[in-house]
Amino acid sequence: MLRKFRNLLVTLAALLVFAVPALAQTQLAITCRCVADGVNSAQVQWLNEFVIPEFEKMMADQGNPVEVQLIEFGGSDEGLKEQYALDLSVGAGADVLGFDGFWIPEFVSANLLKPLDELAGGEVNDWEGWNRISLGLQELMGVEGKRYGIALGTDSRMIFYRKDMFREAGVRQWWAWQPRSWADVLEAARMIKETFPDAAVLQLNAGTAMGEATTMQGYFMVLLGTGEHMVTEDGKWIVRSPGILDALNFYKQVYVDENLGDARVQLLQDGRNRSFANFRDGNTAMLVEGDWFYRSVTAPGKEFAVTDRDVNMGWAAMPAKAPGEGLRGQDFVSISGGTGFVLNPNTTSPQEAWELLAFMNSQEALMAFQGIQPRIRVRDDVPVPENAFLTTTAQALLPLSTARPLAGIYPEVSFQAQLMTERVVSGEMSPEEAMNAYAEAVTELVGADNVIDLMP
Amino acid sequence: MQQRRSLLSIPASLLFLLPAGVFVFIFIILPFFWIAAVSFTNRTLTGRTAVDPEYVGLANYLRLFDPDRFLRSGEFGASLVITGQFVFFSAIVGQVLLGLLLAWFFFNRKGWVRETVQTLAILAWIMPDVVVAFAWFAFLDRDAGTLNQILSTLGIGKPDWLINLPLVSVIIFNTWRGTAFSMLLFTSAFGSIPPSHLETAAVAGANTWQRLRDIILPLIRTHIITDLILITLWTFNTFTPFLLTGGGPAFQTELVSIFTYRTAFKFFRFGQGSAVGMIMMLINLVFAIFYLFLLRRQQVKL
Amino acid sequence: MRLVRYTLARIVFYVTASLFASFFTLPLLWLAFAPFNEKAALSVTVPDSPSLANFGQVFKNTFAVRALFQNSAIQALGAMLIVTLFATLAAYALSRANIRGKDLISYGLVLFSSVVTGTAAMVPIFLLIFRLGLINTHLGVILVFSGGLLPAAIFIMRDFVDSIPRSYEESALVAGASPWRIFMDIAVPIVRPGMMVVAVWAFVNVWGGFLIPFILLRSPEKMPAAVAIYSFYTEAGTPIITLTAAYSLLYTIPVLILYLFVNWRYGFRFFGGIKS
């Protein structure tokens, strides 16, 4: 028995000795919510076909061979966030992490992330790419002027509409519909409802089941149209205001009073998919979404592909409540987010990890990505190739766009906003009651000193 | 009760208990103390309180029982009420009663009918959660689901189960899912009744119901209590309905287990989540003591 | 008259039995048909031409196949062995030795375990497994599942052990056999059907478990089927119904076979009642 054990030890030791040369090569792991043939498959393709081989070749040429391993994560965004929080809290995890920009503040305040230059040294700040990324877009993955990662791209939000349904209902200028106010949106919806009485005409996300998609594609898109944001310029959370009330009343009008949308879809666990299916099947004529809906969801060959998309599907900017009443006095509104990659502060090879991140965001690598899946990139020297939709929406909407509050507590406030819309569309509460419940919950979250009541 | 002769000496029995004891100590007792300790802090996993959590005394507990909001939807009290209904209808009425009924129905019968029905019940019990959730999603779908296809054929209409009757849906679901355990336990309990008892009763002219009430139920009293303890405990803590409804719509199916998950994981508030965990254990303890008390009282009466 | 009553009773019996059977079967009908339908949706439709194409697609997903036939199998079998063996040992000791407060111990542990297997405990469990250096290992998953399942397994197992007669053991004791011999040669053969019930119970619990492997594992190469099933989701995050249905069926078959085997070989039944 003892001898056997000793033999085992000797073998292990021998293995270790022989393994050392192999270990000398730097190992890097990168993880993202991406699965071949599943979620974000284009990212897997890009990483496996371009980034990893090219980066390994580049590093080998520089005499610093690196081996990169991609760990595909197939669960939900929330699940990935859980794993990151657990891993980072004990100093584990992959070296480069796919991250949603709005998670960063709460991870930073828990000391779970470090600024790039603190991790990989001053050379980070000399990277050529920073000159090609506007400050606003750098902030997508940053907090208080410090950069924690680089966004892969950004997006904008708008109303997608079915031209075929608009035409049949006789909506004016159905081929290039552009509402100027909420009233225009409702008017078109009513006309379509007459022609298609069973349709869930308008889809404006609400409820907690859709998570952040409710806050971004739903609540913010109406709230911003009232001229308000979630926070004031000096960082106070607005808990009661005419804007919140207007936004909730709009929800009420759509889902409760006039039945222009299907409240049920907002409450079901798989509601978001049902809303996509409704749009695909011509049961929904207007749907507020990000350009992802075009890039990926309805793309030809995908599950929710719209037949003859170029003919049947159009887009319009989301109007403010009335012209000039939107955020910053705008006529139209949009909000943007970004996902990208951050460095794990616990990485044993911060230099190499940074080089990988920088390589991923080089002009060359992003151009390669555009070949797989065109998108609005953060670098100004990476144009959107031959894609009229993305180019025009980016030009029209990005200048109007804003971002979520950069605060660690934001995800919880966002949940309260989702809950507030759920309470209204389910008919459980009136807009006033829902707003008061929101005010109470948010005040408890951030403290009475950090909230503001704008009700006259 | 007179203590029977020991068949195993104390040192030997401790050796027998050792392996399980080590596991239980590491994976049950240690985490339990962690939870107990953390329930008195404001510890989170992200955000500022992850770095330096503070001792907050009973604040987490008091917050759960804050009378102003206790019964509001999405709060602890509302969740307790939902869980109470869920446990009562799906565990006590559903699983225990249906299990008893099934066992009674097949009592003293053999053959393929019994084997088939029992196997089907057991299949529902042993299938993986995710699979069961998919199947029920398809089953309960308003437009295409099997249930509504049957109901509309019968002219009953097409209720929107998961939206309009969410709690009823998860109660039926959980009854379906867990009845097998009670059925198995009661089947064995019936098997342990000496046939002579029943024969005497039959001779005395007792009908089926009288036999069940006066002879069988008292004899399998301990089994019923055991079953109630385990089923109540398991139902109280089950998380599977989350896969069907996510606790919604509008928190209507937010069981305490789902409430804990939302508190502890969605926003990583482990202090608060642990406090809920502790209270759940106390409630379970009260249940167990209550059931055992029932058992003792009946024993004295006999 | 007699014949009429008998026939009536038979009819009532069959009708009631089929009601019971439908209650348990109807929710699963979809699972019986959808996997073989290339155009499966949420409705139950008998496919015009049953096909195995969905399975063909599923088997192309090496990650999911490995998850099912390798990872789930390792984790479920590992925990099953540990739980069954250690629970039997412990239950035997609790049944046969005069330990003070042993009932209290069994009840108390089941109570504790219900808290600890809940979501609140995932953080301490994660920290613990991290300290033990077992993150991203099958062993870590097996140990945690075993710890969580043992109390209830002991509780159920004690019931079996309590209900077997003591006389054989008593005579063996008089003949001077060691406790271990008595346990192995006399007790184990008698309680084997009970061990099988506990084994099946432990196996299915691990087989279906999602949260523990999800928290403790990282590489896709080690994830079990409960996690891997989410790889049959589209870009938009929706399940691909045809493939999830086929995979669900594959995922269910092993537990079904295990149950049928145990039922055929040992009889899947409980004995006695837990004495208190």
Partner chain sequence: MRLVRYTLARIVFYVTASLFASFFTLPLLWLAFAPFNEKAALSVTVPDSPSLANFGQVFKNTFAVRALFQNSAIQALGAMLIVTLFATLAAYALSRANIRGKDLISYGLVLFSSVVTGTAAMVPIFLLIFRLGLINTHLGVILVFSGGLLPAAIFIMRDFVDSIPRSYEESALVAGASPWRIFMDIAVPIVRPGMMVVAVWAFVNVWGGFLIPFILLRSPEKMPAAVAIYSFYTEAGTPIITLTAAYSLLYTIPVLILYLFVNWRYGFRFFGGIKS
Second form
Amino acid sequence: MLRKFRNLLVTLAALLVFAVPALAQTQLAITCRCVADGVNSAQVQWLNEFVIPEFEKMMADQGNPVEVQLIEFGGSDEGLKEQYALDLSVGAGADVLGFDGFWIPEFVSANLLKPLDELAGGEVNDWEGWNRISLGLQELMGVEGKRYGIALGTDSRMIFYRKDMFREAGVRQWWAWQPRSWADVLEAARMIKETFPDAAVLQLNAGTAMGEATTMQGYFMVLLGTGEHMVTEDGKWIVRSPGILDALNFYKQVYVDENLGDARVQLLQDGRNRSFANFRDGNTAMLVEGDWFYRSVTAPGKEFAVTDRDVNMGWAAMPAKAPGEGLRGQDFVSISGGTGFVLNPNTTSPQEAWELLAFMNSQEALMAFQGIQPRIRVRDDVPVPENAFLTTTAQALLPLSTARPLAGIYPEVSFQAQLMTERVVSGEMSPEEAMNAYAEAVTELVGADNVIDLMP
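Form predicted on its own structure, per the form predicted in complex with the partner chain context:
Just the single chain follows, nothing else.
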């Protein structure tokens, strides 16, 4: 009997030895707007094939086993933002969240995010990666000097154009077209419209349905060309100005006066995808977009892949209204954003979640991502490997670029800018009426002391 009891104890002890690690294993989850063989599929591949297995191995080697789950979200950016707002407000959500940098001020002002070092401790500030990321790029995922996340990369915006349509229309220097003014853009659009009368020649995002894509790829790209930004250097919101009026008149000329673009596309919920399909199918000759349009949307094998892309597709810098009239006196303009990952303040494993975030942004992990999808990374020790497009556009456009206002109220002001463009392209209001409605709405949002009227 005693021997049997001893054997039972030995068996129980052995079971406990194997059971303890399983019980102690930390569970982490990552959410991003990414779907295998769908939107941001390269990110899914990187996370599943490199980040998760390599991080789990590293943590196991350190005696702190971790299991990481990837939660794929296939909806829209706005849908993901709404899901995050709901999850964070009730203490739910994954530990590491894929986030657009411009959402951060709004979430911070609602007390739904916390700084990284407040969540995971002072070790965050000792991370080796901060020395490889410029302060400006750190601010892509921060507010008022505090870091809330780390950007995976940054971008630039430009005009993409169909060389084949330009060639057939007889546009000068179609193989390396570079307009010097808005007039040059319109001249090329008119020539192409004569050759392709049924085409929606020029796509400049407008309307509320396209969300932030309207503000960044549309409104900002013309507003900056007038020499103005949304805010003054001292942070006042510009609500009426010659620049706003010029930008809206450009929209009116494109969509209402000359029918160079398809106004209906701007008003549909799937309008942005329709604009991609129009470009793919040769029904749009010029489309103002970010560099991801080349590296992801139109890439071979994708839904909107352009046949013989590097033969039929080119890019040009967005010109100011006229040479020297752009922001800071520039001839050309661009604007940059950044997406990355933040930590969920509701995580029950903040140290491990931070270690995962830091690992995702290590040189080793980002170089692995470059092998899957080359792009401009925020770390200066992660070059773009053998990608002439990204190298050339980064060198040409990032020095000309600017960023959105880092203010919690920005998304609401941005919506009003989208609505302003929608009212013009739909014909609901004149540019003057739309600007006045914008001025009234933004003044109500931010207060009369925080706006400025620049109209003479």
